[in-house]
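Take a look at this one chain, the form predicted alone, written out in structure tokens.
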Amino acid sequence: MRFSVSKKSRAVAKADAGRERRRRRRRKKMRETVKLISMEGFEFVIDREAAMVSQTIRSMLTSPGGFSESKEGVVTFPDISTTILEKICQYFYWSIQYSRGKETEFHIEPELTLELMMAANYLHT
């Protein structure tokens, strides 16, 4: 017995397999990047690495509980301000840099100094 494919079905097919790989990179960039939310609702995209200074963050994305931020990638911080949240992703790419052997300054504003310790304390970075 013999099969024969329609060119019509080849092309569905070919259309079904780009909208799949499509998907999973999708998928895998969703993966590498982890989305930060503010108090006031601004959200910072960041690398997954840089995110993972943070103990608390990494614990809210590793964990095997089955959350919603380990799921989704996103994590929202109802008590950070938008300000804070800013400074402390600086800081998450600056770590990287210094861990690899680049020592620059990491400036930060007086008038943050309080609020940013106690986020600090929080995130435990």
Given for the second form:
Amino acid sequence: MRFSVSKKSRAVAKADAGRERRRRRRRKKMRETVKLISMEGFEFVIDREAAMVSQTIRSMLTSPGGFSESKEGVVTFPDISTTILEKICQYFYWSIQYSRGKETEFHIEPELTLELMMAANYLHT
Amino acid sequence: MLLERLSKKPPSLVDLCVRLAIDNVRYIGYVGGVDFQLLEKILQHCTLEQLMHIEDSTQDTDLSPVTNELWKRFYEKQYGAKNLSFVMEKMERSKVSFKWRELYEAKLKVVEEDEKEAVDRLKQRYKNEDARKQSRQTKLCAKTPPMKKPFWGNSGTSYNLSNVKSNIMKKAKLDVLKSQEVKNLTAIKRNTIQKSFSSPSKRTGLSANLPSTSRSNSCGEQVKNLNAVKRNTTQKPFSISAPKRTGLSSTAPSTSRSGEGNLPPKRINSFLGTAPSTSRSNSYGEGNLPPKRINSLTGSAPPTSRSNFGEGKLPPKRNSLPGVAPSTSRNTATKRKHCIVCMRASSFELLLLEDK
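In place of the form predicted alone, output the structure of the form predicted in complex with the partner chain.
Full assembly next; the chain just shown is listed first.
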């Protein structure tokens, strides 16, 4: 598991106070969605509930320690390509649907199989 | 969220992916970077060729921790558990361990080589058998071997080995030439040569000789007789002599019938003289003599008679007897044929006699 403990949090330290105020105002909203960023820089904004399907993301977002991920609700995945990340997000939503009773089939393109498997393994999903 | 009932836990993405990978294992190539535990799950379902392909496509990663066990299983399946245990013991003893894939490939090579050898041996056997059969077959030959030289003065026992260079081949050729079949063939050849070499004047003498000799002698003696004939024909000049036994002319037909070959033609000639009949009767009882007597006859025979009586007809007369043809021709028909033919001719002659 990798947390991007980075310059970001340090750089933001100064402006943190300001942001915190803004965040409190947008907390509800912030709490509801999470941003996942792929290696190409694509940003996927998904529900927090959906993101929590992945154990890795869940621990990232809920860990105590003041990591930027938990604060910002943004997680970057420099190892995961856009197509795969997209598929993963789709899986999140399918998983919630499935658990709510709508049992359909989750189709995966064969070309993505191995990569998706590797990413899913990393994300503990 | 607490109120939500999680009726069924959805399958994890990892599981889904693994299932899909197993279904499409034949399309898998490069697997570098994949977790070994996952890889193990997937590769268990692939065949030998597929495993080989995956390993070869993933050159940058050593998959042995995963694949070694798999190769061991393949080895056992192919070559038996006994062999497996044997190989393992060997490795333990020599404290060397090889990758099972390498062992498998080495074993495969050995087996292939053995098979190839066996196939080659079988092929060779078939070839040998074929060659043996071919050598036994009689083959048609378009042309006769060339005559080196005339066999004059040839005792019949010297063989031409000038072509043969190696000693072994000389011996082999000698054996062949000494065999009965070849002797017969050479004898026949000599007959034809004799006939071709003999002059027209000598023809009757020779022709007369041949049938009588054949009749009186066995095949093996032909050569001797022919030689005698040759000697006689070459050495003795023509002589006109009246036959000593004259009373036998009445018996001529019987003697001729008894089987002389070409004498009938002589008889025709002898109507002008009785010589042939007498000679015939004599030859019936004698072996080698006939040649000589006939030679004496030749003096009185067609050539001389022809010249004396100016009968150009004689040769044609001879030819008119169909049975006589063989004597004058270069035909290498057997002597027996001559005899039969001459017998027929003799009967025809009888008719002629009667007519006259």
